[in-house]
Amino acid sequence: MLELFACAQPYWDPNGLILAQDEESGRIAGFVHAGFAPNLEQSALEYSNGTICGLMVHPDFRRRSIGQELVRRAEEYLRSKGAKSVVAGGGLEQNAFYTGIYGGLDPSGFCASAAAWPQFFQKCGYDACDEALILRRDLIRSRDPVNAKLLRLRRHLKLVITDRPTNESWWWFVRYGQLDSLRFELHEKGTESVVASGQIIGMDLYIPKWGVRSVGIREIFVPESQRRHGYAQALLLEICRRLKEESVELVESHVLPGDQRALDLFKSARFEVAGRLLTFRRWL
């Protein structure tokens, strides 16, 4: 896995990736590895924003600082080319490295609960940065809401789902391509028109250590002139619905904490907060 999600990249530099060993045993105490966010076309790197894309000490050898030499070699290697500011865990859709197997649907950052990041990158000269929620539900114990108006809806919008990814970017491609997709459309019967989109991302290689089949939800988007009509939420729940069906237990998305339009809409599909993942910043 660490071939395929890592290695693989076409952008892979084994420069960034850092390994610590104890040189009696010969055991990897701990690595680093770092690696740039993409531009604004997200059509390649953006070199002069750097990322901490996974740091890890085994518990053998913590409380020897030997986390904090590891983040100043990589911030040295990014420097070297040419980054002017690290954001630590990445963020939102900017992590390089890892999807599908770290952090659910997106390596967004740090899991907060995992350990006291706050704290150690204080040591190391970084900033708060952002954060995103984890925003999961349980399909089989949770009930889809009922009302009058997703009712009306359903009888004259039609589901359309496709395997084909549509107008993705070189960035989607090197992080999702490797992953299931498929995306999700409501059409209005009689026009045709999409109303509302949406993307889904298999996680089946997080059923080892989770134990339960689950998917990601990602993009779900409606068109200006169709907002505010319910189509957003009759979207994700008829998305819930046919993933039920195919035997998933557990979706999930991240959300921005400052985004409340994408939080009231998953929370009406009776989504929870189910953790936060952080990031942190510090310019060179």
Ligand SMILES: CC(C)(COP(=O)(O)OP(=O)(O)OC[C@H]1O[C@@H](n2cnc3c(N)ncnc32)[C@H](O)[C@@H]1OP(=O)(O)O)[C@@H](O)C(=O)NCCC(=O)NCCS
The other form holds:
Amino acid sequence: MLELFACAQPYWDPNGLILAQDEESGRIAGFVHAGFAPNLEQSALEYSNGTICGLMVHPDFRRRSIGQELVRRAEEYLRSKGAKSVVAGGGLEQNAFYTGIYGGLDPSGFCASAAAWPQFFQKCGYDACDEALILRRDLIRSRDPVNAKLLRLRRHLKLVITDRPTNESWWWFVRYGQLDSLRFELHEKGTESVVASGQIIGMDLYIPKWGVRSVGIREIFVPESQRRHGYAQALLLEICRRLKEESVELVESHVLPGDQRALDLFKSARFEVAGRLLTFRRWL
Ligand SMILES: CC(C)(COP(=O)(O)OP(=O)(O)OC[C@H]1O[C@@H](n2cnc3c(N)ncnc32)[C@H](O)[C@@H]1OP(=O)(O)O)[C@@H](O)C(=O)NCCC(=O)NCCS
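For comparison with the form predicted on its own, please write out the form predicted together with the ligand.
Shown next: the complete complex, the earlier chain at its head.
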């Protein structure tokens, strides 16, 4: 998995992966992995925006300043490549490595529950930056909302599932290209116009750890002229229904806490906040 989701990336640079090794025992005490965020067009890396994609110190070696030293060395590497700032944790859709194997749908930050990140990064001279909320729906236990509007929409709309997404950026392909993906569209019966669309990403690599089949949902989109008709909620519910039929038990999406529209939408489709992914920034 590491080979596929880190070392095989086209921008993989061995100098960005820094290990701490105990001289006496030879054991690996920790690692830090530094990379870069994409440019605005998502067509290449933006070397002025450094990221720390992974950081871990083995429990036997904690509280000996190894974490701090790893961060310092990651900064040194990033600066040498042109970075003006570092975002530890990367941020929503900003991490070059570990998509599909850390953080759920997207390694949008460091899991708040995994470590004392705020205290640690404060000590390293970082400020708290964005966080991403992990929204989840348990498809086995939760029930769909029922109301007349949703029933009416179901009569007028049909779900069309298309194969792999096509008009995606280079950044999409390097991160999600190794994973299963499908595009879902809600079409108006008769006119066949698309009133809502979204994408799912398979998260099968978490099965051994989580014990359930899970899928990530992203890029829910409703054209401007079709908004406020309940199409996004209808699409989300329809996706959930189809996934449940395919034995998927858990669906997940990542949303910024300030994105109230997205939060309300997912809440209306019975998603709940399941965790937080944190990031921290430092100007170099
Ligand atoms: C966060 C982590 C990297 C810290 O590594 P570390 O080598 O123990 O950190 P340091 O010894 O350099 O600590 C530096 C400072 O951070 C703060 N800190 C670190 N761990 C802390 C804790 N558990 N509680 C409170 N503060 C803490 C302290 O201010 C500490 O300074 P001090 O020891 O002088 O008080 C380590 O706890 C870890 O690997 N946790 C799990 C990470 C993980 O899940 N990674 C997956 C995402 S890639």
